[in-house]
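What follows is a single chain, given as structure tokens, in the form predicted on its own.
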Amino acid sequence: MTDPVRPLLTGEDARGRLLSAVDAPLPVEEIPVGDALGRILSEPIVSTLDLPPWDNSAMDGYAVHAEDTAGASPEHPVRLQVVGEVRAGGSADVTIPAGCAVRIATGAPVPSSADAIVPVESTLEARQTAADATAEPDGPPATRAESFRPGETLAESCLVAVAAAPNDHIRHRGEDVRAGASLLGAGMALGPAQIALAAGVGLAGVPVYRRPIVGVLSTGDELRHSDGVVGRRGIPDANRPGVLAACRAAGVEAVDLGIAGDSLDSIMAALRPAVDRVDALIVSGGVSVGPYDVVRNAFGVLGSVDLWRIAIQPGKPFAFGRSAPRDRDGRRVLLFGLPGNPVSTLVTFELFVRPVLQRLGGRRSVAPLTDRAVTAETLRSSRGRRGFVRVKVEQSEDGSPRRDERGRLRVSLAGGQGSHVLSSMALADGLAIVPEESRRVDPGAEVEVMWLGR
């Protein structure tokens, strides 16, 4: 029944209010670039050097004057005298006279007197004498070289079978990045490619927002640790391990606060000491309307309850608040009260908690990844509440999502949809969204799907 005093919030209103509660991201710290995976930049990264820092070869081959190779072909190769070699990491202080070449390795600096690279694959095996630049008509044909052999000594000459043009296979200084260029913007998440770029322009460290620290607590007299004996009245605690994993997947540092009983004293004993060392607290269970649902009372003791109950299914009994300002830094700890049923816990985390924690950690874009799909089965929800139905996405033989001619996915139920049916959550690829004004979406209808784990 809807509370006549405090009507249910829509999902959009709740999400907006939650995000607005993040006054500012966490403080900035500089960390080694190699440790920055998943972290969020606090300011743009600016290159301090050109990339590449000097002209270098894109191929194993020969540095040449392009005009010396004019007219070269497999039938009429051009013979060039080899006058030296440049290795990767070596000196390019080599002069190349007309009609000559220098053997060069991929990544090696290009001598200033060369204007092109001839790949080794564009040369012939140089087994002929100087008087025998091409194969005799009745002799064995000259063969293409495939690569240099390890430890191969420097040949006296090379046979070029393909004419080169100026700048062929040369990576020019600053071709990728110029010194002073802004490379990555503030608020960007650092993945492998971004870390490689930062390291590639010579940065040892990067400025990032501190990673949020989140305490996770389960409540319920019936809960037992999953590695213990549950007995006749107990049930293994699935929420806490699931939320701890979800926090880590969201890029935050998770702290296990254990299990509290269904009493205010038990819950406060776990939360009160944690407030001073975390940025957010997540409590599952105890936020509904039963006589032992005391989490909202606990939040009131710590600070305030700013939001309660959202018009979604599953996950209506969701609470949010903030602690009183801490003495040591004036920050207010974010307080999340999630439903006790395990599916509702995970769904509300994805919808509301993850984006807030990511915003707290400095990420600017926190919108979930959604897609359009066609349902193969009937999807149901309660009228007046937006439904989030666990679905599987039909896949092609290679494991990629199958799409129709309009680019839409095809989805079907992942299993039972009760808020206690954890197996269907484990099998789901996404959540199909049933609008508030509907009670069902029929087979063949188009539906929006929010991807999970992306």
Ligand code: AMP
Contents of the next structure:
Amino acid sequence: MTDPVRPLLTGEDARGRLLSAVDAPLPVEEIPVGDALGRILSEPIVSTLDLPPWDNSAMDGYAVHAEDTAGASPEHPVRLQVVGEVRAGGSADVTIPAGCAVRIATGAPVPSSADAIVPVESTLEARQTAADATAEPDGPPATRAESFRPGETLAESCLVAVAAAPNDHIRHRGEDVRAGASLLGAGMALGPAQIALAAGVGLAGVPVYRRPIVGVLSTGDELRHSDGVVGRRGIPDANRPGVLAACRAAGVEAVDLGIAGDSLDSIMAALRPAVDRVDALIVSGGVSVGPYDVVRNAFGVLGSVDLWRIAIQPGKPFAFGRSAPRDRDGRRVLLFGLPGNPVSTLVTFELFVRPVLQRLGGRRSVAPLTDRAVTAETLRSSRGRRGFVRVKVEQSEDGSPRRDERGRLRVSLAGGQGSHVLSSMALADGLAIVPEESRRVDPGAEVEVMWLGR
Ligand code: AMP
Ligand code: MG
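I have the form predicted on its own already, so could you send the form predicted in complex with adenosine monophosphate (AMP)?
Time for the whole complex; same chain goes first.
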């Protein structure tokens, strides 16, 4: 256990030590692609297909022999006889004789005898007969077709107004993805585009890490269920719903362990049965230096306290430990003791718990999203501790962050900065970082801001 008179651990050291306490990610499972949002790949995704799987048309238009369109212009269009049609999902098994074309849809397979696509936008209105075209040589030029009309029947011919070159508007087999190519790396989070890609290369399932399961407990004799009777001595438990939500937002499965009182027995009664079915335990409250702050004792009973107290504000009393190896699988359960003040709870979750849980879940990138900003107001913190000040980011009309000519955000205080002041936490867009060596950052100065909820 850290001796309180020794210098406090810096946030960076604590983070490094916490991340290295995760020795191996959780086991792997195969799940349907459609269920994989937010899950973490455990192996690279390797395509079994070429994508596109065959040459197909990038445009609605005509499949042609490029050489048949040589010299075509709006003034001197080239007429091609239309000998058939290939629809999306249809067969490309048509032969195109010289001087002929086949109507083709976007995504339809390109007949092997064609070497280019003329988009409909490069043809002239072709429904008129050859007779019309020759009967009025001085009449108004035929108009450029902009699209096929829905349900339009196949014209006998088309008038190509722009010469095509070989390969024009053909999407070649394997141009996007080659069969056997490794597409997405292990440790990557699956978002909509990654899911679309996995499905697009024909995968039904993806290998992912099991999601961490985390038990969440609040401690404090004063705590009441927020929907119950609070009375004159109680306060509603804000941390448990907050931490459960923070876990879920981080892609973790969270289990509600309820509220324990300020005694070792009460806390052990909640933690002991949970140790066997979770990967981590998050306990808020009771981690400071008071006579009833017994959470560290509980961690000591389960295993060890590896780290306590960090040079940050808010959140200094943060504690971390690990259980003894479990009989079942030899794994150690991660034990997080978060300070009970609700802002300290959420800030230390963001700084130290989220990255560790995500790393446990196999995620490679766990760094917070940060930005440069200019502060409009004085930001204060204690010297010797890194301050995390709740700030609002100035927004444009549409809610997007406003940036100055150097790309910097502009921030102002989100409200009071006491570690019990939840209202400012709920309004904050981010945490402005006041370095250890300063006690204040003056208006107009630049600060780093860590985004919340991104
Ligand atoms: P502790 O860390 O137990 O010393 O608690 C510090 C402060 O946070 C005290 O004012 C507690 O009443 C308050 N607190 C602790 N746990 C919670 C909770 N779950 N919800 C709201 N406030 C809490
Ligand atoms: Mg307490």
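By rigid core we mean the largest C-alpha set that fits within 1.5 Å across both forms. Positions refer to the first chain, counted from 1. Computed from a prediction, not measured in an experiment: that's the story for all the values here.
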- Item | Threshold 2 Å Cα movement between these two forms at Val160, rigid core reference | yes
- Message: Does Arg149 move appreciably between these two forms, meaning a CA displacement of 2 Å or more on the superposed rigid core?
- Response: yes
